[in-house]
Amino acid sequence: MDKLLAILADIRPDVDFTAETKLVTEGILDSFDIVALVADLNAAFNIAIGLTDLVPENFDSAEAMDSLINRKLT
């Protein structure tokens, strides 16, 4: 987890990660956010997001893009 928040922190540093259950809901992270986001949670994790995987379900917070990375990973 540590190391997505350090990603997400260098895509939105005035975002508190944390705390946030709503970041695409409520349009806290836009599309251009998510673009970067998943070009480099790829990278980091050398995993593959589809564009499957792109629903708001996925990205409202930093527990479901953890768990969504967790099964990508196995």
Given for the second form:
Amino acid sequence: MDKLLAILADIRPDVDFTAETKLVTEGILDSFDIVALVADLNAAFNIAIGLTDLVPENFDSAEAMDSLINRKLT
Amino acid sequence: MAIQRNVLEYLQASAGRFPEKVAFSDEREALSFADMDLKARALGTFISRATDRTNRPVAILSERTAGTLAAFMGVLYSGNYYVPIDSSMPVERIRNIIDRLDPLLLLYCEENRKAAEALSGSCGISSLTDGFECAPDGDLLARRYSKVLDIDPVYVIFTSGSTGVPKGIVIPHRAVIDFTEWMADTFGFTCDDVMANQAPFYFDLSVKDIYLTLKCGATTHIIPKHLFMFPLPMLEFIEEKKATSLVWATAAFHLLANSGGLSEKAPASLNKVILGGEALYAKQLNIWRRALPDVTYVNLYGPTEVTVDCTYYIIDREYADSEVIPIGRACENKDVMLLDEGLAPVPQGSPGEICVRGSGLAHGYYGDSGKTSAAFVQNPGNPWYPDTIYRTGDIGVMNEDGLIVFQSRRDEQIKHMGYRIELGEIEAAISAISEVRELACFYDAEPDKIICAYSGGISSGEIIKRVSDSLPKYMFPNIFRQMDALPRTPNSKIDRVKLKKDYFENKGN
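Could you output the structure for the form predicted in complex with the partner chain, given that the previous block was the form predicted alone?
Let's see the whole complex now, leading with the same chain.
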């Protein structure tokens, strides 16, 4: 989770990722952020976020992203 | 019946024919044609009481909402014209536009209250919530909008200028009516059509969704912004709304093809996909055609100055991934010419600047007679009376089938190692490589290098290997920059200005 939060802070230092739960559905993250984030997560965790993982629910909060990463790791 | 002279007549006719039918929907609300007309009359009355003036601009902080479109119509009811402003731009850039526009009012919805208040020093501001609550006064409105002639402006759209100062392009009612009638006829739009809107309303590509819906009594569902990052949910949205038509920016069409989503979920309700805004690539078109073979695909071309588009090509044959797709032939009531630097017609098969004549031409650039007279010039074939052509700055060539093929910008033709090269040709070749997702080529005269920025899982060496059978050696890019994603403008075109700027700033390092 700490590694994820560090990556997120790198992309958007202005957002409190521990508090927000509607990052995508309320438009806090835009499409450029998501594109950069997916590339960074794939590289940092050596995972492959695929087409079916690209749904708003997986990116609406840091917690949701964390569980996506864990699912891809196993 | 008298000829139509105001686009409001589309709304009024559809509100009469289909009062209860949904015209525009967004995430929060769906407005019927009767709702649209009522809200527009309310706002028109509100503006008419706030100012006596007509035929002047009213700015609107634009959102992806049905209410934004009702606001456009409200401004027209007051006898004025609307200027959509991208609310996500930096406030300073908006202020720059507002200061030069000097609008009667700036209208905003609640989520933009802060941005609007920051601009209140530059012009009067009003909340749309207040405007929509006003009781409509039909007599007052009729006195206002009946003064408007078909040559008066309907909207002004600002685009970025090459020098960095935005240019306001002034479009009259006649031009929008001319274009909408052609488009509805040519592609057979009816009240059974359902559009899934992609283009933001401060971008003139959206004029197609807006006025086809109002003219035909069709329905447009505005795609929620956040879905653009998520291919499968976006395709689900299109399917769930039973959309028949996508009238989209080519960039968004390419991205969806590249996502791989179409092979999972291809919306079966679609029958027309109409593209414009940048070069259409055969590789991405073929991905769509494999998923949805029965859809009619159309490639449109035109700068905002000619009112949305001036040429069209209905894709009528197979294209290999590396082939260039034509932009086609002139839309009805537009004359499209290929002229040389002295504005004389070029010989058949030679490249020339695409120049346009017709009722669709903009009046020019708002408050900028210098830029206007540079781009809107006298028809060189007519020395007898005023007859304006617009010089697009784009270079095209007529192929053997009589179809125009876009080559490049006038200013993107390069001389490299003594050869005359069009960067568009290099781009078309590299774009045919399946691993390349997006790319842009540009030129550095000092020391004579072609730079290719691209995204996708492929090395530069491999790219060179693959294009070596379609490009002569002197056309190979000399420098490759592999990126996660290429920067995009607010209109989702590849941001070439930023790409070049980043390259030149970091060149020495």
